[in-house]
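In structure tokens, one chain follows: the form predicted on its own.
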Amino acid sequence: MKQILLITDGCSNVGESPVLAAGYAWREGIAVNVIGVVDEGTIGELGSREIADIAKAGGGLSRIVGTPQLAQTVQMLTRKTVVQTIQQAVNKEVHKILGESSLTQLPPEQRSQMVSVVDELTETSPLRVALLIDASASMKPKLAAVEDAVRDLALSLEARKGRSEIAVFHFPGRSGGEDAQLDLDFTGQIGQVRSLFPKLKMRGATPTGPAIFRVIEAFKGSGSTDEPRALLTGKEHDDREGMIGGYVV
């Protein structure tokens, strides 16, 4: 199972639409969860809508929280998306075998057995999580809360029975000239995330869509998303600031 966990506090303003990018991720089998971090105020109507639309297009979940709730929310969304993915797969099998549309339509005893199977698979299935952290200037006051949340997530992943891998990206990249910068490539050594945060530099604009495409490239390995990006957006990719592409949900 593959997830992108995007942590951000505002609206994207550079490059392709993040909703379009999330939709492409979902078609590639990568769920996109989004956490909007609010501190003393509101993220605004536009930011709230964008956060919800990214998650919807990416087959994931979204939450808008204050910094005190961030750590709990990061763990909850990661686990809930795993459960959701497994339930979808189990529902398909139930439908094929028994002609039922979902677990909820099974008799109580069978439903209880299937729920136990889902719970077991949640803990044992291989999981790859790519953290994508908004490091634009407005996130600087929230960095300590993000750091605590990621460390708690690391503990949660380390406690799973199944193999867990994590990668960490932040955006914008060096001097704002990259879509996203890879801080930690996919690894089963989850504890390595604890040493990353002192290296983060908060700066610049918010290229959320291009950053999501960059993470998809990492999931795909040596494959490039440049051609799909051109097909989706109707233009060749470049790193210059520009209009956000139209939303597709």
The other form holds:
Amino acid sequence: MKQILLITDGCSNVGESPVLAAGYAWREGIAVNVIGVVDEGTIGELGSREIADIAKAGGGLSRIVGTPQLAQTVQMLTRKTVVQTIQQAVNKEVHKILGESSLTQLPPEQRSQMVSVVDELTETSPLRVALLIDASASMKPKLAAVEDAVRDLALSLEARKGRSEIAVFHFPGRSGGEDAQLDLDFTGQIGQVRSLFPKLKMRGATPTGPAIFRVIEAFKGSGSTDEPRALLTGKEHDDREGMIGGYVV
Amino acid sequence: MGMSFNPPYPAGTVIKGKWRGNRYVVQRVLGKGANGTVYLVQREGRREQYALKIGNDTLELQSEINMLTSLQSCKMRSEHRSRREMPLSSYLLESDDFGDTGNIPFYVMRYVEGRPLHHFLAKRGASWLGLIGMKLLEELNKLHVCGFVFGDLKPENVMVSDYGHAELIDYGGASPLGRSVKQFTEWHDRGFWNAGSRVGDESYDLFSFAVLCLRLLNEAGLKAAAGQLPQTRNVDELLKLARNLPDKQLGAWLCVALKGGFAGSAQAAKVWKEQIYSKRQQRMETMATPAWLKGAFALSLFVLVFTLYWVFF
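Taking the form predicted on its own as the starting point, write out the structure of the form predicted together with the partner chain.
Entire complex below, previous chain first.
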């Protein structure tokens, strides 16, 4: 399973629409979750609509939270999306085998068995999460909370039985031409994300759309795809993945 | 998915099971958890009260029901083995669906009357912790023996009756041993304190239990420690709080639990029993004699001597 987790505090203002970019991601089998993080006041109607739309187009979930709830929300959304992805795949199978429309309509015994399968896959299937962090100037005071949240997500992913990998990007990139900068490439050594954030430099613009496209490229570039369908048939991981993991740019 | 954030069902609502046909009448809301809302209900036409949980999410609730079912059968096996004549303390009575479209899931459990642990101790005093802690550790051990961890252990999830009988409620955070803990609360989470992984093992529950004790005995201290920067947040802060407790033996026990030093909950319960629970009786024996009693004793001696003198001389 593949996920992008976008953490932002407002509207995109440069480049392609982030909603369009999220649509592309979802087509590539990458779910996009979005968390809007606010310090005081609100994110504004325009911003909150964009956040909801990105998640909808990206087949993921969105929440708008204050910094104190950020860590818990990141953890919860990631887990929920994993469950949801597997549930969709299982529902498809249920429909094929039993002709029922979904899990909720199954009689108790069958439902209980299906849910055991979902639980098992949630815990054991390989997962790759790319964190995409808005590093525009207004995000600066929230960065400590973001770091805490990323650390917390790493802890939860480390505890899974299945293989989990994390990559971290921030946007805008260092030079004007770069949409998003890679801070940490996909790695199974999740502990590495803890020593990451001193490097972030805050800048003005918010090219959310182009940044999402950059992350889709990174997913493609790093090989294997774990489609939900493949999970059910027990498809093995691409070997290439283990080799590229584990270095910090 | 969906169905979340519905307003609670008003008193008098009848919940009729789609598959098993039982009818329950809602009396009031007992509480709202992460996965759903728990109501106090009465089986239609009967007197007994039950707790009935309506889920926000079919999958999450079914997962909880699965866990309760295997816990139940494990518990029944062990009770059968030990041949103890005790009422079957059911985690789960039945599960079913209801609603117009018949797909709102619910399950029914025993109703545990009482108040949450932190309210109980605030009212009755910390001297009850030895007894209640003993019961909690035994409950945790039973769960561990059955292959589960409780996960989200906190005072809000412990119900205490007026007579100090404690029970765990809300098994929504429970998961099989060795799997990741899926539901937890910041302060009570081992990961939050940089004190270890979020893999559900026996020590995870014991760690949460230790934080629970600290929270009950020194909430201000715990809050201050939790407020530190995530990078500097450290289990040492918790150890310091434990060592500063007036009860030194309790402090020592908590330190072992916080450091993951117990082999498991069975050992932790045994040590608690020897050093904290049983200590109460000893304290009774060695209790200092109040000054007024000494005075009264001296006075009565004096009166005795005086009487003897008066009688014989």
